[in-house]
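There is one chain below, alone, in structure tokens, taken in the form predicted alone.
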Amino acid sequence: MDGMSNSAYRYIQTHRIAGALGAEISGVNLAEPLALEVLAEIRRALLENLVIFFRDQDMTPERMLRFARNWGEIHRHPYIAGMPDYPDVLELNKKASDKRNFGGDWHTDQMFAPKPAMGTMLWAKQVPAAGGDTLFANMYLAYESLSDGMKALISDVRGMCVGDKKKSGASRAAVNAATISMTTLEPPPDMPRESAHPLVRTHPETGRKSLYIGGHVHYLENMTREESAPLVEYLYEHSHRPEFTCRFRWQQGSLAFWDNRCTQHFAINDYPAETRIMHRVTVCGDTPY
């Protein structure tokens, strides 16, 4: 990031929340159709800050979808059913009785797909009294902080990103069905269950290189899981060092929009006996290179 000040924008105001990434945006009402000039500044703020946050937004599924369509086609989740009247909108309802939450590990969305998600939007409908924050990590910094030797080692290596199973070997759909209060799906049989993506990804808009790692990376292409494990685990743990991260505290009406091409995120499950309800819309992306 170049540390641009609020004066660099004409239609919005930005306030960075951490040194690594993340900015709150004010001066815009996402519930209304937005002018092209405003959308252009929001896109610029996203590219500069990697994840952006909006407070006090009066959103509905229709309003979220209208805003999301400014960035591309809407992606439909293959493992979780959307809302009955809005199948492109996920309602992430973590009830007090749920054993775990949705997104409770470091990951980037839909990494197992041939064309992973470009961006994700999450809006807070109901939040716990405390807790339920989301962490984000800057994958540009994660890559740039590697040694020259490590950069050379992984420059042409691809990670095998798996969608239908956890690293434990359990079915993702079965784990979801047993532990979260949402309707889980078995994806179509012709849907790819894994994809190979470069560990070093070039952002199609900024041209910057980032480390492309996350919980979906189970092993490395042309290597066994045992051979892959030390490098995969090192890069995974390295990728979310504290100095690469920011932490967002949700309030009812807050909306986050993050760039999956250069970030990871982690939903913290620290609110037992409370409910957290979020609406999520994901924007389709392109093939990593």
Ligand code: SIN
Second form
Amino acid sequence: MDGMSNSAYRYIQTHRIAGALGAEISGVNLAEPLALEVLAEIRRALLENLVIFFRDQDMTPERMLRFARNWGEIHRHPYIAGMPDYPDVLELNKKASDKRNFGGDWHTDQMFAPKPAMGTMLWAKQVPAAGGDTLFANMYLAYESLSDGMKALISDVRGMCVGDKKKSGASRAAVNAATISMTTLEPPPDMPRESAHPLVRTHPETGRKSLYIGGHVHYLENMTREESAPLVEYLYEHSHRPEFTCRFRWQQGSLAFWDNRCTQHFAINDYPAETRIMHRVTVCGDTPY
Ligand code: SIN
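Given the form predicted alone above, what does the protein look like in the form predicted together with the ligand?
Next comes the full complex, this chain leading.
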């Protein structure tokens, strides 16, 4: 795995779960404050593996927020209400009666915002007996595997990322309300409804280029939706080829931490008539370049 060799660690152990990305980390209790040396190793593990997983973590909203603050400012979701006492923690609660889930398409978080999320943490409070796995895809590999011609073609192109509308035109709040047991919000009127971001993004910490695409990219800057569609659809489909992905099987107490700057993810909706409850905290990021 180019650039993902997982050289020796002193405080943690890493176990890769797929060829493309993803590693389970052991030797850490995220419920406790962590020493700077341990945090530095977790950061290195994240940069090397793009998404990291911890098992058997006894998390509370306060503990998740404390761990998340090590990576930056906490982001508050503009469309979904947080937990009553913890507005910065989302409870993703798919009940047995819900038909659709949250995050059930390939995407990277808050791409619609001028400064999309750096990272997201998701902790499993209750999981179905089987199913409810999450897929992740490596956007460095997605970019590196494009032809030189395609890389040149998209090198200066920006995608128009939309947050509050589904492609059908229905408001996201209305769509979510119909499909998942969560309280949706209408965003503040002065919040930008879309953001332009480069299709080829340079990671601010690793310096590597990745393909910055996902379900939020609806069309290309200075082009119509019809003109944009073939390229947007091609890049979207290409971005999650199986060899770029890993699949994580949740257990109660598992925590995933992914780097939104170089991955996409997809929550699989394959557990009808069962409940899945997750707690989610997102860390603010910077302007993509
Ligand atoms: C998300 O897109 O943040 C949700 C992922 C999941 O529930 O597995």
